[in-house]
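Starting off, we have a lone chain in the form predicted alone, written out as structure tokens.
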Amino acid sequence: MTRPSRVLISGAAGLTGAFVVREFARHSDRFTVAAFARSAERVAAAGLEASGAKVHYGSFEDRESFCRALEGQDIYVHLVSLGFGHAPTVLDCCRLARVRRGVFVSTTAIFTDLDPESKVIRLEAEARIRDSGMDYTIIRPTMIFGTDEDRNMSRLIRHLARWPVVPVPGPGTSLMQPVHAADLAKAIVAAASTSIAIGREYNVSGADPITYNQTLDLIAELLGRRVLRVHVPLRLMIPLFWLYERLMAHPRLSVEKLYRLNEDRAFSNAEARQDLGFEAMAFREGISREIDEMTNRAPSGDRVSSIISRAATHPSKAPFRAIVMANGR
């Protein structure tokens, strides 16, 4: 009987990582899972050890800790952003540990018409992976969502739960195609499971494109909120964002993000469907799950939780009520 393949996952305590660890753990007849992480606190919050994963602590800056974690592994799954510049260390350690199979998660952001520094670093990382001699697969997700840690949809949900007005930079008609972290995890495990994916690169996106305006309207509907969209011309917002970036020590918004919001970010997932059996849930279903999770994780008395709870019991919000009740909450 063939032993299960040993898999090491970096970035396992992050948004996508917890889903990926659980998905590999579901296939315990084929895989044994180990995680590479920096923080015991993050590992506990992500529930990695409860999933049966062996945890190796360290960082890419501590090269030896990563090389040690790779010893004896068959497959390496890289979830940490390639934009951080760790590719040379990662690939060298994989070579030294004789780990030939690798699944590397990049991003469809490399296709932007803009030229941020991270794009150059990611493109160089992908080129290194292709030239590494590994049996590699590159997975490029669109915007990832699924929990209150996604930094995108969770912020929109909180804003729309608190405020009756939302500013929209530009017309709000650009397309996006967010992918739920649970669906992305399945694509990653499928890629690690088949030789068809070796040497291949896949864009992994949500079920269907949706405009920013439609995204706002759908979230407001599920929250049972009436929200006014106020469209602000980009020519007015760009100088404000430019000034904000320079005044704040750690700005959360940028001119680059403003431009990105007005780019189409819709990508076909046809090749992933064909080779990996990839299926993406509808955005309505995915964002409903995220709202439900945020409700359950919110502190007692939190405004988001109270607003969503009222929406779930409102007679006119039957679809959302059904989702909540179906989850036993």
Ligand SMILES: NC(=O)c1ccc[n+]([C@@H]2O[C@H](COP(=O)([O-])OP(=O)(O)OC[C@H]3O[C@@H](n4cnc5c(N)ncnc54)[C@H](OP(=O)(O)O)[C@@H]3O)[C@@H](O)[C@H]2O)c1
Contents of the next structure:
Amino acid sequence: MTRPSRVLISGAAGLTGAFVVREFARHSDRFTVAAFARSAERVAAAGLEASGAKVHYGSFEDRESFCRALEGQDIYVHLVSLGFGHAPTVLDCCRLARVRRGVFVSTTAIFTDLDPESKVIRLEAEARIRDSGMDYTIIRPTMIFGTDEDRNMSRLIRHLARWPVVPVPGPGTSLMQPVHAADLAKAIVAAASTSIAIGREYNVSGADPITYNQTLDLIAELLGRRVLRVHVPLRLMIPLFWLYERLMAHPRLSVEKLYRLNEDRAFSNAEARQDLGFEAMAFREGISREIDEMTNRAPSGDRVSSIISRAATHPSKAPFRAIVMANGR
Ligand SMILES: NC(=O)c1ccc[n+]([C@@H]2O[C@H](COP(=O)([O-])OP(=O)(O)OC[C@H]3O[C@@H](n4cnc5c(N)ncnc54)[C@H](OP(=O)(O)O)[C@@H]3O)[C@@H](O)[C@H]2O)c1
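Since the one above is the form predicted alone, can you give the form predicted together with the ligand too?
Then the entire complex follows, led off by the chain already shown.
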């Protein structure tokens, strides 16, 4: 009988990381799981030790800590953004530790027609991975959602639970295809499990494309809320976002994000389905799960969570009705 493969996962305490660690741990007959993480607090919040993972603390800035964590591993799974510029360190440590198999998570954002700084870094990182001599797989998710930890759907859920109005930059008709972190985790484990995936690159997206308007409508419906959609032309929003970006120390919104929102971001997952047996849950199911999760985790007495909670138990009480105030780019 062959021993289980030893797998090290970086970015393990992040949104996707928690799902990936659990998914590998579920296959303990085939994998022994180790996590590379920066802080004990984040490790505890992600429940990594409960899933039986051995945790190696460190960061890519402390190169030795990463090289040490890789010693004796068979497979490396990279979940930290390739846009942070760590690829040279990562690939060098893999070479020194003789870890040949690697699954690297990139992003479909590399296909954007826009020119964010991170695009060049990500493309360069992907090229280095291809040239590294490793048995690599590149996985490119679309927008990832699934828990309070995501920085997209959870914000929309909170906003729609709290406010009766939601501003929509532009017409809101661009497509996106968000993927649930649980589905993405299965694709990553499947890629690490098959030699078919070696040297291959997969876009991993949700079940179906959906517009921003449809996303808002669905969340409001599931929350049992009436929300007024106010479409604001992009030409009015751009100067406001530009100013906001310059005034705030840590802006959560940017002009680039505004443009991205109005770019089609739907990608086929046909190759992942064929090679990895990938299956994505319907967006409605994924977002319902996220609402449930947010309800269960929120502190009691919190106003937003009580709205979410009421909606989760009585989803059909207040049918959603959106009103489009103005339209146009
Ligand atoms: N989120 C999306 O919508 C989305 C869409 C497409 C692609 N992706 C890609 O998918 C991957 C996973 O995304 P995610 O949203 O799940 O990530 P995430 O929640 O932001 O988590 C990233 C993890 O990386 C760790 N990390 C950051 N810098 C590090 C460093 N210098 N050294 C060591 N660890 C470091 C963080 O550690 P701490 O826990 O200590 O902060 C965190 O656990 C990323 O490569 C991302 O670019 C994400």
